[in-house]
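Next comes just one chain, in structure tokens: the form predicted on its own.
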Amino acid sequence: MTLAAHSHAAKPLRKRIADASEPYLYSAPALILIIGVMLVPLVLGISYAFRDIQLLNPFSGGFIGLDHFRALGQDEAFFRALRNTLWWTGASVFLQFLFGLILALLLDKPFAGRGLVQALVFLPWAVPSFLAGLNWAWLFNPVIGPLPHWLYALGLLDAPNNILSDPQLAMWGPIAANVWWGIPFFAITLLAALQAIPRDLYEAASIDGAGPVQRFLSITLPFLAPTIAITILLRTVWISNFADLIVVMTNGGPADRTQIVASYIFTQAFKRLDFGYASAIALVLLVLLLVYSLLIVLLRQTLLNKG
């Protein structure tokens, strides 16, 4: 037996237990906070999906099994909200990424006053979403806002009306506000990734005769690919759960044309006060987003293995 092993065996059992548990004691406050703030509400919310929780019904609260999910399978408003969520999320993420990438490429080039321009570009990200929704609702109001008159002058509208009250166009109002509010996220993250690309790669490609498009496709895009995958994944999950702008600007109307799953959960929970049904909808949304995230991660891992 070595000296170290003999010394370890000679330690009292209580001392060995204390030494082994010391790292966990240091992390215990953070673990307790995470459990109290995140896991406990999550477990309670999942349990509500299988119970009849209605605030205006003093006799509710009993276990009802899968009744909420059976009702959800026949809820046309839910499926309409699900289709609206796909439109809302897809259009918002695509436009945010497109304009964010353009801004990042422009801000990556040195020019006079770049610091000031960066501050102005990133300003929307600092505006509270509730305030952003109010501002854009005012902008689309033809009485006090200029946007309907500008769109009418451009020939995009037949009359300077509020598109938020038009069932065919209403969704574009929150999407425009969401794109304006979310562009800085893509611009910041992609600009950081751009500045990490070695500049000598561009110099070598220029010497070899590569043009701007070739340099972008062969150097910039491959270096940005991991950042693009992560940012699109994050923004898709966030925007799918992001109902602030819709609640403030349209409240899901007109005729539920802007109702997404997240705002439908808000409606069921805080207007109809049916927390059980709202929790069932939230659980379905959680499962769908987990499946989406898993597919994106598996696709990214497959592409990395092939590369």
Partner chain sequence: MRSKPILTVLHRLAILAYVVFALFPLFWLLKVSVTPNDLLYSEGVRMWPSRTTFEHYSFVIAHSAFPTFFKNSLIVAGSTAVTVTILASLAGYALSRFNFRAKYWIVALMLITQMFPLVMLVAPIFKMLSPLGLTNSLPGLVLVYTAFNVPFATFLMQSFFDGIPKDLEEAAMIDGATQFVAFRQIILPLTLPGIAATLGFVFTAAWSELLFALMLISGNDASTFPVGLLTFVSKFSVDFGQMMAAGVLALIPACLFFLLIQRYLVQGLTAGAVKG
The other form holds:
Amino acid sequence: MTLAAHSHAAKPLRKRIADASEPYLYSAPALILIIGVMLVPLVLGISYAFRDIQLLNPFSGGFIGLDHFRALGQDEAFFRALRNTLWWTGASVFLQFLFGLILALLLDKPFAGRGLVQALVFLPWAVPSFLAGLNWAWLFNPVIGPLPHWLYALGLLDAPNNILSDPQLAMWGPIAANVWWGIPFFAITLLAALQAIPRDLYEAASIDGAGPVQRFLSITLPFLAPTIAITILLRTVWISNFADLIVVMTNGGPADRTQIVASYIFTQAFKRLDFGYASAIALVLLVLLLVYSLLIVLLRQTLLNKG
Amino acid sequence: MRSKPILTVLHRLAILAYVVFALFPLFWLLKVSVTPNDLLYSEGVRMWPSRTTFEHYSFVIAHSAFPTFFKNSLIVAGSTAVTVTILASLAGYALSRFNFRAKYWIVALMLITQMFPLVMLVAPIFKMLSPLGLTNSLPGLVLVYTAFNVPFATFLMQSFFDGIPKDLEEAAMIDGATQFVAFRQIILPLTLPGIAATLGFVFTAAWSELLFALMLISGNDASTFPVGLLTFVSKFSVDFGQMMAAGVLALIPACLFFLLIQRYLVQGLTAGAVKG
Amino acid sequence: MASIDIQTVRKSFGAFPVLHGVDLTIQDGEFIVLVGPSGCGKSTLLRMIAGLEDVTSGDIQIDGKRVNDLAPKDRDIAMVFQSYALYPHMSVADNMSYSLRLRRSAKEKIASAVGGAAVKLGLEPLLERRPKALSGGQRQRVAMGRAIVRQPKAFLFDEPLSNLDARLREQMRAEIKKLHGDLRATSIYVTHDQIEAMTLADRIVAMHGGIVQQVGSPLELYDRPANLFVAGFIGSPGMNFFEGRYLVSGDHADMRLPSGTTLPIRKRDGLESGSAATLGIRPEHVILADTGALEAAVDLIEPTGFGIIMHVTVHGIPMKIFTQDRRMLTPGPAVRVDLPQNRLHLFNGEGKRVD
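Having displayed the form predicted on its own, please output the structure of the form predicted together with the partner chain.
The complete assembly is shown below, putting the previous chain first.
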């Protein structure tokens, strides 16, 4: 009886532990690093939002409750940055997506030299963001860049001036750089999704008499929809956090017209060394982005349930 | 499928427009970098200067701190890429091949790290690293960049592992290998494209990073290329030729890496869907 | 070589049971075929023997030694996968020698083992090639070679031929049989193809729904299927079934079909008069005769070359007949058939065979 019970018992303890711990051993180094260098600082950062932390002030560090948030409520510059963030993110994502989708569709058709073309049009992605920023800043500079002259010749500008120093137009500078830099990301992701669509679906649709537009609407779009949704979601969050181009091209100016929340946080932390206030702003941004992501996910869920 | 010639022409023209749009800024960078100073303004809008010179390059290489920046960036980006690829291969393999209780928590944790504003971490990371002596140091930067890049690299590697049939490890395990040996001898060699893609992707990301480098590094000795170039812009009377020469130099390693890996990148994103 | 003992082995994935207590003893040198439709648990059972799946409860013994907790590498078994699972980055020779290299066998021993296997399988000219450069049949051979170089305690085959075309499958089937004749190695072979099962097995294990339905020699399963599942699964075209009532009158018995027709059958003990039953007859055992007792309306004729499969309807019940009589290619609207009593199988209300 004991013998039978023994033979039916679960595995020996040592083997069970060894089996169960194997996946954790593989993922532990990555996890420890993520927790140590991202999660702990995140929690610290959240706590800073409620503390008075100024790098050069040795007497700072006390808890001040919601003071930062009260100050934030009065901070005109923050609200302007919030509006600018909307404008910056909306325009960048929309244009990147639109041109990225067109590019992916163009590249999905086989043609001679496609590999080379693909490498060339995806190249901007490899350009370091700071260099992309500098590069476009130079292009917009009428002294050495051709863009102001071309825009003037086209009648889009009254004079060949630098739009980066024009408060009305300055935001278009970083947006243009961002679009140039970000198209490949959308194109690569969408191209990968396009190539996963079974070809015989198109053939079947053609035999059934569908034209190119109908094929696009009834096969391509529905297949791409999940990829589009997730890419746009991720990209929106990413771009609203993306301050490099603005820091490099305009540093928020002129007159804070291109200051977005992310670059504002950076200015507060880096230039004024007010870490507490910077963290409070960052926390607000984080909450806004979480709410946005949640809304998108909920929207997607409702749409899926309906469909 | 047959297509009308007019459509083919339009298709090629559109492709051409994209290529021009993608390459023109880089071309301009190159053009200004070889334009002699005396022609810079008089031939500002010309497509190619009437005389070219490499004096900007020789100056930047011989008389500026850029070679140091270049070396620093190479060290930081190289170490980050190698470390991340090792960690991400291990973690990606765990996510691809094992079913374990914490798996969904790990995936969720990694997804969250892709969502929140990294600027939020600037202050705490500075505060944490400075007592450890890791500010103003290259290892400190490598540590931070490695952590930032591991989540995405893990997902990338996972998608490559997902594309490799499980039968292969099982065959190896029956042949007498432990799972780890099977991973090392059978699966990793088959994931070389994925490893290349991850290396290149992380290298480019680390090569480009600006904000944390600005925050964590203050002296020239440990400056990476982005920091150096940016301080160059603000410190000196603007010498466009030299800056652009430096810019072209900064571009070279990133572009080389990218050209090598870009087709694997698309393949990696497709792999899961097609082979699965 | 070794015997394998499987004792009340169960398997569930989460709360979902896939094997409900399997008992099976495999003799040293025996060729066992696990056969059944997909999802019947045959592959899971094989993978449990290999050590690729955990045993939920019960014991697996190889050579009298309990192996439940042994890693696959410590069980000393070889396996041929449906996908072949050849290592794409290794040459044929390296694929075959991988297991020996992992065991750090001597170089000369490896060379002679690989050489011997290559001769046996006709792989000598291919040894330096990569799997990518091989045809399907050659890959299959390499997978076999990889298994035999090791001289393991047992061979496991997981649907090894299902990726080959019909002609090649036939040829490899014969080669596997010949190889087993040479090596006399204990083998367990999983397939859903009943021809492979019939031709290869010393004993067939027919499985369905995670339960072993019948274990026996191929002809036992063909001649005396233990239940309706085995009866329907073994044989092609499949057995014809007639549901009805079993009626005893005196010392003979009848089967009454729903249409009211009665078919005389041999009287069985162990089945009560009036109970529901199913009658079965294989298409090749139906006799076509002008004097036949039943009239069958012809629906469809399928010539296979070797013979003819006739789809007919008898008293509203569809039935298949297999015949080699070529006149039946053009049979006219109806034929007359006989169901010989000694070819009839009877199954009770639960589907169990009654003799």
